[in-house]
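In structure tokens, the next block holds one chain alone, the form predicted on its own.
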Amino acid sequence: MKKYVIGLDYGTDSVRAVLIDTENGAELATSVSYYQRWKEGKFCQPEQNQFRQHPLDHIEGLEKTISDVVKESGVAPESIVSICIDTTGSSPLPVNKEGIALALTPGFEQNPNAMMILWKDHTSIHEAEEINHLARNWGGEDYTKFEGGIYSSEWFWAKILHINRVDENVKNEAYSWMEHCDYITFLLSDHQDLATFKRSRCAAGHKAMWHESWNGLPSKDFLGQLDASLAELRDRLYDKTYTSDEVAGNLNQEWAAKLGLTTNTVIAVGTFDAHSGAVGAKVEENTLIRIMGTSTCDIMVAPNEIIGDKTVKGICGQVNGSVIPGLIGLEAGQSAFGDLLAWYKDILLWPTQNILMNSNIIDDNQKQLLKEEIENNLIRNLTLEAEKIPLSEAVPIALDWVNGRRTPDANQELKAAISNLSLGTKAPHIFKALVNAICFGSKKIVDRFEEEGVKIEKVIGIGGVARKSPFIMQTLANVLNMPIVVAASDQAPALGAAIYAAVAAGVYHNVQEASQKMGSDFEAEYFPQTEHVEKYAELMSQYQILADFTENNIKSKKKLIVDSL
């Protein structure tokens, strides 16, 4: 009997399921579900960097997408041998003693603090600063050293500490907290004991300061100096973690009935989307995988003999087995990539949304058609015009920190800036400057890896931006001065999750073997244009000047003003 697996990929805006043939990685069916509450802007306050998601968005999407692919494929339910879930991260949520999301219990249904704290939520900047200060000064182990030496407000402990301080009810009623990838895995699994449930190595190692050398999570002594509630929570979390080629349990009876599957289907340990995406793109040593969407994650693997006891500074962690068991997984990334261009698009659409749609000159149908035409063509037309601007022409210099800086050297308090504006600056000039900025931010990550002795011989791009924007990819190749190949799959993270599922089900012996058999082919390659490389290097130096000035002067001056008040 042929064997099939399902990869379930939770992104920022939607969840998608893919049903994959384990023999060759062929995609038999796919389904996408957008988060309705999130789409309506519920529970979020962007002006305060608050981004929360209701677990019902995820649960409803889970049922729809998996049911869809099972029906669409027409394969026998018993031939679907395994499911693996990947999610964004760090995106933790509070749960009660039974592992039920707090937002699904009476009294918390509309409370944003009881929901999933999305990766891009930066309400815990001050808590992250406290963690960093304590880690460097308390006299014990520096628990941030395998997380790049800087703990981010995007991560597990900072978010929990913030919620515990601003919401006494959530603090008291939350028995434990789970990363999104662990929660969905637990929801499906027949293993319903929180104390022994297999938590993700990837999530724990990269975001929760878990490491083998100190036997798990940070000590209660350390956590208690931040807040007594964290030390108490430590007892209700975990010590061991597991890689995603391992079995978390079998599909439970409730969800087998809902999805049209059997309880023989294996549920693999969960993981993060970027790391599974790297597996879907056939990651190997000395290869940088760039997952490019709203933000970026940059993933590499290296043998322990190369990394050894060395800590790579300023990245998002180095974790044994977070990508491929037996190899050290290295993570970096940008807090905004596609999001920077989406922000600019939203600014340019303001007249459309606020003037055109309120006009009395045309009827409602014409308004809607014009609005859709502008929205659908804006980025494409900006791209066409930006491509025509020669490098000899003055273009503004911009920073990509519109959502803070993830790496190198996490600092979510930083804000973006733009310079060299003039009366001759038009919308395509600014668009080109923003594309340059996200590519310059990418270059800083590549430089940091190489400065720390991690050699990069190949770059692979995956995700919507990589496949849909030759302009961005060519600019990136010129800035990096490296060839870039693009994975052909639209669903690399889901495909990677399916690969983990195949190994967990015993179809393959290990992740490397499964990845080579099932992983994505490549559809395009971009080479540096030698006539442009030097000019981009000059622009990069201007980017660095603006970055240094913004980080070292504007922030400090702002602090002086606040202190003086």
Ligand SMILES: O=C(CO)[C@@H](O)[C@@H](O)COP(=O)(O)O
The other form holds:
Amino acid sequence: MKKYVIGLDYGTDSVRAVLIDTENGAELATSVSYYQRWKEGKFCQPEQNQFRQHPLDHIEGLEKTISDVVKESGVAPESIVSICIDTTGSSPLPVNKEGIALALTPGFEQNPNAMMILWKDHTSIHEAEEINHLARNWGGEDYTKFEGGIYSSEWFWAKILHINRVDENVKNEAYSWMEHCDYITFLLSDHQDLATFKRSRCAAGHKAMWHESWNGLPSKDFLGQLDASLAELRDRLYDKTYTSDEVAGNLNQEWAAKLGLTTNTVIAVGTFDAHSGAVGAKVEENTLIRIMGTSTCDIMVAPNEIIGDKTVKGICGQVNGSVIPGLIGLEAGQSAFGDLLAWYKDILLWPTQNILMNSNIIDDNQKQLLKEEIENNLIRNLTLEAEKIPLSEAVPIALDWVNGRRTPDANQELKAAISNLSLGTKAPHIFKALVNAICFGSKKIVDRFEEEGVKIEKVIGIGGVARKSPFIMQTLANVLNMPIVVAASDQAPALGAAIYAAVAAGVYHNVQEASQKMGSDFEAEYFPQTEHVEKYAELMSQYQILADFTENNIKSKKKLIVDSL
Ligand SMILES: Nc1ncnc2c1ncn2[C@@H]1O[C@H](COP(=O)(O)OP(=O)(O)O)[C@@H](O)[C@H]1O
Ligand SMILES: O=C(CO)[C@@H](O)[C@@H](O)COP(=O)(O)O
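Switching from the form predicted on its own: structure of the form predicted together with the named molecule?
Starting with the chain above, the whole complex follows.
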């Protein structure tokens, strides 16, 4: 019998399912579902960096996308041997004793603090700072050492600490917290005991300071010094973690019926989108996989013998088995990549949304059509115009820190800036400057890996931006002065999840073998244009000057506030 697997990939705005043939990685069916409440902007306050998602958005998407691919593919349900789920992260949510999301229980349905705290929510900057301060000064293990030495407000403990401080009800009613990838895996699985449920190594290691060398999560002593509630919570979390080639359970009866599947389908341990994306793009040693979408994640793998006891400074962690079991997975990234351009698009759309839509000159239907035309063509037209601007022409210098800086050296308090504006600066000049900025931010990450002795011989791009914007990819190749290949799959993270699923179901012996057989082919390749490389290096040095100025400015402002207290 032929065997099929499903990879389910929860991105920032939507969830996608792919149904894959385990023999060759061919995609038989795919389905995407956008989160309805999220699309309406519910439960978020962008001006406060609050980004929450209601678990119902995820559950509705789960049911729709998997049912769709099962139906569309026409394959027999019993031939679908396994499902693996990847999600964004760190995106934790509080659950009750039964593992039900608190937001699905009476009294919490409309409470954003009881929902999933999306990776890009930065409401816990102060809590992250407290964690860093304690880790460096408490006299015990520095638990941040395998997280690049800096704990981020994007991560698990900082988020929980923040919610516990601001919402007594959630603090009291949350029996435990789960990363999104664990929560959805738990929901589908027949293994319904929270205490023994197999939590994701990838999520725990990169975001919750889990490490084998200290037997799991940070000690109760350490957590208790942050807040008594965290020390108590530790007892209701986990000690062991598991890689995604392992089985978390079988599909439970309820979900088998909902999805049109059988309970023989196994559910693999969950993981993060970036890490599964790397597997979908055939990650191997000395290869940097860049997942370029809203944000970027930069993933590498290296053998333990090469990394040894070395800790790589300023990245988002090094975790044994977070990508490929048996190898150390290294993660870095930018908190905003496509999002910087999306922000600019939003700025430019202000008159459309606020003047055009309130105008009486044309009827509502025409207004709507016009608005959609502008929205759909804005980035494309800006790209066309920005491409025409010669490098000899002055463009502004911009920073990419519109959502803080993830790596190198996490600092979510940093803000973006634009300098060198003149009366001659037009919208495409600013767009070009923003594209340069995200590429310079990328170069800082590549430089950091190399400075820390992690050799990069090949760069592979995956994700929306890698596939949709040759302009950005060419700029990146010039800035990095390295060729970049782009994976052909539109759904590399979902494909990677499907690869883990195939291993968990025993179709392949290991993730490397499955990744080579089922992983994505490559399409475009971008080569550095030697005539432009030097000019980009010069622009990068101006970026560095602006970056240092901005960072020092924020540091001194902070010092002034601290001194005046
Ligand atoms: N042609 C384009 N040029 C530049 N950026 C783009 C283009 N198309 C999409 N984007 C950006 O890509 C991001 C979405 O990336 P995608 O990989 O599809 O999603 P996600 O990161 O949620 O998985 C958005 O920030 C969007 O602004
Ligand atoms: O940070 C991680 C994984 O560690 C990502 O989940 C996060 O950047 C979100 O990724 P997307 O931009 O939605 O692809």
